[in-house]
Amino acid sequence: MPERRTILPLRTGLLFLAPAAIFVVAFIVLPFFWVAVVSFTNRSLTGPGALHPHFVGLTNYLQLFAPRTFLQPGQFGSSLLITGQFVLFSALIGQAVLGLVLAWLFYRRESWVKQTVQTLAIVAWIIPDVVVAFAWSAFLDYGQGTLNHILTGLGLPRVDWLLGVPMLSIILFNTWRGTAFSMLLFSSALGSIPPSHLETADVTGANAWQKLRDIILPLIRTHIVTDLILITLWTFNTFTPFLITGGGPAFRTEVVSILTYRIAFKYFNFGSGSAIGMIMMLINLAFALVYLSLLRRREATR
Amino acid sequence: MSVHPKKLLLALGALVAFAIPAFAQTALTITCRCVAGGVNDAEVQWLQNYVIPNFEKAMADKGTPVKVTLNQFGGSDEALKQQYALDLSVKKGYDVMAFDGFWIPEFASGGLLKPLETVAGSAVTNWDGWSHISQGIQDIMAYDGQRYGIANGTDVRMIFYRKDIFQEAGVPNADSWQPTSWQDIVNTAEMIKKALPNSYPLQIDAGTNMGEATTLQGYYMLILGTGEQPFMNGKWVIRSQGILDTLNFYKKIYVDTKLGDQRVQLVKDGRNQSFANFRDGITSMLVESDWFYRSVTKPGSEFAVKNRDQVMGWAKMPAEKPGMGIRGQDFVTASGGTGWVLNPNTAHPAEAWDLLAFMNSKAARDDFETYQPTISARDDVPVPNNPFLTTTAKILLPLTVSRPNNDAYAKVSEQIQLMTENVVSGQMSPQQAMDAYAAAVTQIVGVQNTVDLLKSASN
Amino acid sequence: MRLLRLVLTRATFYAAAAIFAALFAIPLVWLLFAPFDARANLAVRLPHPFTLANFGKVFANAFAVRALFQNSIIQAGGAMLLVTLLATLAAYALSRSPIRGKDLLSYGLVLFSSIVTGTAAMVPLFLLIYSLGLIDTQLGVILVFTGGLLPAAIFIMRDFVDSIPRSYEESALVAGASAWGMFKDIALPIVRPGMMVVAVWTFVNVWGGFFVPFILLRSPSNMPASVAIYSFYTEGGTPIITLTTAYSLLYTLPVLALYLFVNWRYGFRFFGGIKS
């Protein structure tokens, strides 16, 4: 990067910055430094640990990853498994294919059908969580849900779709829910390419594909790197599939959220609950510590 | 349902006692998870009808004024928990709280909650109701034989059942059915599938979904009729015949034969939907507390039975087989109770202990039953023309069992449901679940404070 | 040949617009009939018979109304106001001044608010306003969000600002403008359409939380819609379908009309794409 001229001097920038960090600092940096605490207590809200809370050193971690019943419906592991399967298929797959789908079929396109397209995916974004509940209860519902009654419509047959294939119903959910987020970003990363670049592409003949894959790609790849971090992260901690089926059956959608939910606050173990928030973490960086490398990658490789 | 704009100032009192009680001198918060014209209403009414005016007033008599407040809280139990825990966490919260019974042992424990007599001092030694309300059900709002609060009433679980229903598939005795062993109820319930293919005839909860009702109404009601307890002898059962009886016997309804609908053990909103199933007769046999009678079923509510008197109908549940039961019993049924405890934080324990004690004397507890008949605390309190209510509390009652009270209790509990919905879901044998089960509790309690039954009997 | 390819091309996409908006569009369809339904239950189908009494109930109920078009305006709106503004200021800083490993800082932060807002922190979060002596109030409540999405806000923020030429400024520090003066009257009216993203985004997201609101109040005239919602339940603890759905019609109303007037007005988009 060039030497550019400093348009802010530091200290101006430091105080521009001074509001945000304070927040920043009293809700987020303090409650992180205590989960971190915490996750090496036994601290509890109710019973014997809330009394007198002590140090136990790993014991929340090694708990969490003892191996006998580390794959235990219920236990971590089974948890990060079905988180795993749930970020790949929904945000990674999902609503990053999707939302590139939708950003490239309206590319170049002003009309109100796009406008309309966009907004409805906006719509299912913005709606609060408990309404989404509720729509999607009723959408997915056995007896009378929409979805089975239009599968009946078709003469096929009915699915159960929150007791015979939740993770499905979870996925399709998510998907459907955070797409415009990666439509968004995509749609005016698209935005950003300038028209003489695909000009070159039209006077040799490529078909879409191609310019999708040789051109288009490579150009918005630093955005696709941004938006799989961001969508990662926040499918890792959502908590909303738990309006819809509770974790269940039998914890066969209980994404890591929802089990630290259950650990920390119907259990009360805020020490075990705090082990799975730093560990989370970790994953995240791991996650997001991967893409970048992989942009980097592919930079230097050019 | 209406809010006047009275209640929003009460509220707005209530924000105020929140925030700052010491300058309140004489205000006093009261709260339930009970809201005008929705979850349990009853309460409300009795509060706002009864209770606060009429103990403001005596108060005023005295010299010693004070203002009332009741806090509607409208979310789940677990969600009314939470906020306790948190509130008293940070020595603050209402001044009197709706409790249930079973959270005691673990709030105490905790140290969020405080002996009447440490908050409230000799005059809840001298109080004249405690020699109306038996030592059990005084043990209902106890801990480590402290009392923490006073119990409403109690209740008793039984098998609900639909004669008609009965009656449509042909079951022998339909207005007067008592079977006397587990293999009795399937028997009956294999009957009625048989006539209605499409109906599943039994309920017994099971499932995280059904929280503590999968404990109590479910597996207790099983396990006590195979003569054990998860708490025997001071020490947690990890392993037993018992347990495995039970599960194999959850296994055999949900999973073998369908006799139950496993759907609903394991959707989030089970528990209404097995109420649903049974006011529409898909469901005949439910096994449930009176509450499903004084409440679930009520004429007028969601799930009313048409004509309930005539179609509904209840039987004792049985042991696995006759004289197998809890101390050798035939017949077996388990009790908790909700009641009401003091804050140990309030400003003003003299003030607030006589709104509790005025809450439970006689006077304010018949004036409950004319709201909602229930099975009091008080000997001295009836129930008003309820047949119903004073058989069951009479045939039962001598037989019932409680629940320990241990601060490791709600965990177990978890565990317990947990393991059932291990079974029920068929992802796992009775056998898997049970060492599950064993492996979870053994870390919650510590390993010296397990018994695993098997291994004694096989030594 | 060129036309009939033209006009397959055409069918193609329109077909395939509408599929899109079908998918997005059906699992709404219940929530849009039911509420004027005086019998609904959970199946699909045009209102019968056709009613307005359930809002007519929903509007008798003084402290769902009060939590829609009180505290949830008070509450969402609060926080978008400090979001948008602490945001912008924080992104122009991060943007234009020498400020060392800004970028890892902007990661960095993503990520722990992504832990905090989880249900982890919530008893931190929980004693900490404690501590302030604001549980029960609406401040405490906007400080929480405000607090939470921040970092993300900086994100997103930090790519509109990124993408104002430099040499705007640069000419303008010649003129001798100040710093103020150049983020208020260059950089602002520039990012303005990224202030609105923001804030449509903090809005959207403070509206729905339950979480936070549940733990940190305790009145009732407190309390923001996706708390009172829990009102319209039956004294069994179902919510009655009727009720719930036209309360959640109407709470969905202020998010939806925020949403198409800012697109309207400024275009909800972000800029150049968010880069990293």
Partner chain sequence: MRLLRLVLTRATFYAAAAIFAALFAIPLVWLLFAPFDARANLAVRLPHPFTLANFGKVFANAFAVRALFQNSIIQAGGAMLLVTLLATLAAYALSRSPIRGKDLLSYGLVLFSSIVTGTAAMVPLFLLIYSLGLIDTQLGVILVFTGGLLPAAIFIMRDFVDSIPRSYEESALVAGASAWGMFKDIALPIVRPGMMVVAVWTFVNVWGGFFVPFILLRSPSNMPASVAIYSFYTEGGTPIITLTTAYSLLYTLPVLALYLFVNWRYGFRFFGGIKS
The other form holds:
Amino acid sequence: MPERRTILPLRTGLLFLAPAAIFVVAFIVLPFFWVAVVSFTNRSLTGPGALHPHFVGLTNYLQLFAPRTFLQPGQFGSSLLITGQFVLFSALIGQAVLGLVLAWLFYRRESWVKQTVQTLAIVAWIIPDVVVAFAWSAFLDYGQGTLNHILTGLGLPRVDWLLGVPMLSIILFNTWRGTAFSMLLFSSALGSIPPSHLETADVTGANAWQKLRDIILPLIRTHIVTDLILITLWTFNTFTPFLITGGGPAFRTEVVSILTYRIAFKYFNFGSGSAIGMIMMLINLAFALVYLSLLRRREATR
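May I ask for the structure of the form predicted on its own now, the form predicted together with its partner chain having been displayed?
Here we give the lone chain, stripped of any partners or molecules.
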């Protein structure tokens, strides 16, 4: 058996990897273990827990899952349900479906309309969160908001978006902001489909729905799974709704990331905030494992 040769010696390769490894350890590994340790203590920014934090075991976790307060507004269970609704409607239904529809509508069509839609979607995606949040706050304002002016012009009543329907407001905001990623991913996936597949379907008389159901969706299934898991993780961990509603009114839009911020950095209870962060990490890990499992099954069936 011939000797296996490498381009670089092992020591040289490790030397090149060292800077990246240092950054990973410093900004990912160590903070993770620090948060894990703090979640079992009563550490806080003020009071006795600031100078002399004590080990409290599972107390922080048990308080989060206390049956008496679990589903009360402003508590962990309520925030988890709100986050689930937010992810379901803004990511899985909003971004994924709208992105697929846009990609399918402009599939194999070259026009100024396609270029304009894609450009606007990408711009919405790359603009900084703060800028977009202030723009949407002005857009949804009850008195001077653009959307209410449009409704008034159409003879419809004004809607108090940020106070009356705050959940719908952040769902629309997040859907508008994140659809570009799904659209670009699905456009790339559709572009990889051999034209002969659809030409054969045209010969057999298949309509658009039949081609989408029987040809397009099965061929881009891996891309769909990838898109769903990525936008689920991003939406589950996003903090941008805070810039629109601050988690209110009355905790009605307080997703888990905002709850973590409130507990840890407004009430200075680092122990409970770290416990919420660890639970979020475990949920993210579960999503990632489901994603890897689906990919492995897909590879095994090929």
